[in-house]
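So this first bit is one chain, no partners, the form predicted on its own, shown in C-alpha cells.
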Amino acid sequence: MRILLPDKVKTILSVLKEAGYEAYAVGGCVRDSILGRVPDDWDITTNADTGAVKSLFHRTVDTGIAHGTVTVMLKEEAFEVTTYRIDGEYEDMRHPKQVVFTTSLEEDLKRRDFTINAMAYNDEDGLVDLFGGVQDLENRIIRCVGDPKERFGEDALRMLRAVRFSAQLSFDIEEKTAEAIRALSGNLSRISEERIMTELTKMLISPHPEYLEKAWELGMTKVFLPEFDLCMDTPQANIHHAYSVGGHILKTMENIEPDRILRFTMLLHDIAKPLVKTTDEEGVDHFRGHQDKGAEVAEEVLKRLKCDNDTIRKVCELVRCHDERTLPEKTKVRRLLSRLGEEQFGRLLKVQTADTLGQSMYQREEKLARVAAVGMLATEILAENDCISLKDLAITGRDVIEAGIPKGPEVGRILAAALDEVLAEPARNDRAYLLKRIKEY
C-alpha cells in the first residue's frame, strides 16, 4: 500500500533515516489517508531520543519532553516527533506514572487505543499493520489494540474516544469493545470535562451527531450528561411529537449542519422539558416554560463542562427563543432582528427548521414555511438597510444630552424608546423628526 507522504514529512523522515535512525508516520494520519481523508495533521514515531531529534533539526519547542515528544518546525508547519514508548501504570485513568523508552515499533504501536490508530508507514518499509487496522477499515468497526478492558483501565477517556471515531467515520464499535466500555464507563467521572467536552464536540460536529445515542446505551452519558438521560426516559404524548424528548433531541441534530454552537443549541433545546412535563386530563403531555427553564440547565450544564463564555452565552440565548412562533410581519421581523442581532437570528431560523424536522407531521409544513417567510422579511429588511439597532438611528447620546437631558438612565430610555419607534416605521428614523421627538420620549 502507498500512502502518499507530504514533502515535509518526508523530509523529517529522511534526516532521521539518514542520522541512522528508523521513523515512521504514525496513528491518525495514517488511517485517514487510507481512507482517502487529508489529514488535520502528521505525527511521526522514531526510535531516535528526544535529545538527538533536537541536535537534528533546526527549529524544535519541547512540547512533552517526559512523554518522549518533540514538536520540529518546517517553516510554520509543526510536526510532532516521539520516541517509540511503553507507557507505565496509569495512575489517574489518562495519564501513566511513568514511559519506558523503547527500541521496538511493535511496543509503541501496542499502547495505542484502536487498531485503525494503530498503524505506521513510510516509503521504505510501506505500511506496518500489526493488529489488523486496514481490515478495521474495510470493515468499518472501531476495535481496541489488546484487550479492551485494559485499554480503557488506562485511559477511560477512550471510552467515549470509541464513540466518537464512530461518529465521524461512521463505523461500528465492535462488540467486545462495546462490552467493555459497558462495564467500565463509570470510570468516565475521574476524566476532566475540559477532556470531556473536547470529545463531546467532535461528536456533535461529526456526520453523525445522533451517535449521541451509542454513548447513552453503553451508560457513558449518565456520568456526564445526566439530563440527556432523562430525555431519553421522557416521552412526549402530543400530536406535535413522534419521539421520546431524546429521540427528538437526536433528530434535530440530524436536521443541522454541523455548526458547534448549532449542534449545542439542538442537544440542549428541550433538555428542561423532563423537568416541566405535565399531563393533562385528556393524556395529552404539556412542557410550559420549558424555554426559560431549559436555558437555566443549558448554562449548568455548560459551565460544568467549562465550555467558553460566548458559547454558553449564544447557546443559551437561543435556547429560551427557540420556540418563538414569530409572524411573518415586517414590524415583528425587525423588532426579532433587533433584539438578537443578524448572525444570531439566522441561527435561530435554522433551529426552527431542525426543531421542526425533528417533529411529527402535524402542521409540518404550516411551520416551515412561517419560518421561510420570516427568513424571507428579514432579508428585505437587511437589502433595504432598515435601522434595527442603535447605531443605526439617526440620533445619538451626545444628541439626548444636548436637548437637555442629563446623563445617566434617562439617556438609554430615551434612545430604546426611538429605536421602538423606528423599528415600528423605519421612515421615521430621521435625525430632524427624531430630534424633536426626545423631549415626548
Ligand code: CTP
Given for the second form:
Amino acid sequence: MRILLPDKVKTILSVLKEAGYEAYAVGGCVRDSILGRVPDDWDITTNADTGAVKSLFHRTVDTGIAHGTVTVMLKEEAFEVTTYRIDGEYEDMRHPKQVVFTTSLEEDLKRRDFTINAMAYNDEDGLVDLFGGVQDLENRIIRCVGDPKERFGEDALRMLRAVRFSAQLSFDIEEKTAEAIRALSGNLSRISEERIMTELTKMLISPHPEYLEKAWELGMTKVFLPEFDLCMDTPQANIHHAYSVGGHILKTMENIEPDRILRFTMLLHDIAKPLVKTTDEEGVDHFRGHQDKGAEVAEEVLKRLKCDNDTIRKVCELVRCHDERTLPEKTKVRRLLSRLGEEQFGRLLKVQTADTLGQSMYQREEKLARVAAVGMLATEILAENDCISLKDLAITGRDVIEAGIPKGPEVGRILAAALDEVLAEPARNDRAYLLKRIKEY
Ligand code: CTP
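The form predicted together with ligand CTP, contrasted with the form predicted on its own above:
In what comes next, the whole complex appears, and the chain from above leads the way.
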C-alpha cells in the first residue's frame, strides 16, 4: 500500500533516515490516508531521542520533551515528532508514570489505543500494520490493540474516543472492546472535564451525533452527563412526541447541521424536561417551564465541562427561547430579530426546524410552515434595511440628552421606547419625528 506523503513529511522522514534513524508517519494521518480522507495533521514517530531530533532541524519547539515530543517547524507548518515510547501521559493516574522510551516500533504501536490508529508508514518500508488495522478499516470496526482492559486502564478517555471515532467514521465498536467499556466506564470520572469536552465535541459535530446513545448504553454518559441519562429514562406521553426526551434529543441532533453551537443546543434544549414533568388526569405529560430551567441546567453542564463563555451564552439563549412560536407577522419578527440579533435569530430557526423534525408527525407541516414563513419575513426585513437595533435608530443618546433629559437610565429607557415604536412601524425611524417624540415618551 502506498500513501501519498506531503513533501514536508517526506523531508522530515528523510532527514531522520539520513542521520541513521528510523522514522514513520503514524496514527491518525495513516488511518485517514487509507480512508481517502485528508489528515488534519501528520505525526511522526522515530527511534531518535529528542536531543537528536532538535539537533537535526533548524526550528523546533519543546512541546513535550518529557513525553518525547518535539515540534518541528517547516515554514509555518508544525509536525510533532515523538520518540518511540511504551507508555503515554496517562492522565488518570494520580502521579503519571515515568514515560519509558523504546527502540522498537512494534512496542510503540502496541501501546496505542485502536488498531486503526496503530499503523505506521514510510516510503521504504510501506505500511506497518501489525494488529490488523487495515482489516478493521475494511470491516468498519473500532477494536483495541491487544487487551482492551489494559488499553483503557492506561487511559480511560480512550473509552469515549472509541465512540467518538465510531461516530466520525460510522464504525461499530467490536464486542470485547465494548464489553471492557461497559466494565470500566466509571473510570471516566478520573478524566479531566477538558479532555472529555474535546471528545464530546468531536462526537457531536461528527456525521453521527446520535451515537451519543452508544455512550449512554455503555454507561459513559452517566459519568459526565447524568442529566442525559435522566432524559433517556423520561417518556413523553404527549401528542407532539414520539420518543422519550432522550430519544427526541438524539433525533434533533441528527436533524441539524454539524455546527458546535447548534449541536450543543439540541443536546441541551430539553435537558430540564425530566425536572419539570407533570402528568394530568388524562395521563398526558406536560413540561411547563422547561425552557428557563433548561437554560439554567445547560449553563451548569457547560460550565462543568469547562466550555468557553461565548458558547455558553449563545447555547443558553437558544435553549431559553427554543419554544417561542413567533407568528409570521412583520412587527413580531422585527422584535425577535432585534432581541436576538441576526446570527442567533438564524440559529433559532434551525433549532426550531430540527426540534419539529424530532417530534411526532402531529401538525408537523404547520409547525415547519410557521418557521419557514418567519424566515422569509426576516429575509425581507433585512433586505429592506429596516431598523432593528439601537445603532440603526435615527436618534442617539446625545440627541436625548440635548433635548434636556439628564444623563442616566432615563436616556436608555427613551431610546428603547423609540426603538420599540420603530420596530412596529419602520417608517417612523425618522429623525425629525423621533426628536419630537422624545419629550412625549
Ligand atoms: N493515542 C492513543 N491514546 C490516546 C490518544 C492518542 O493511543 N488516548 C494515539 C493513537 O495512535 C492516535 C495518536 O495517538 O492515532 C494521535 O492521537 P490524536 O491526535 O488524539 O488522534 P488522531 O488519531 O490523530 O485523530 P484526530 O486527529 O481525529 O483527533
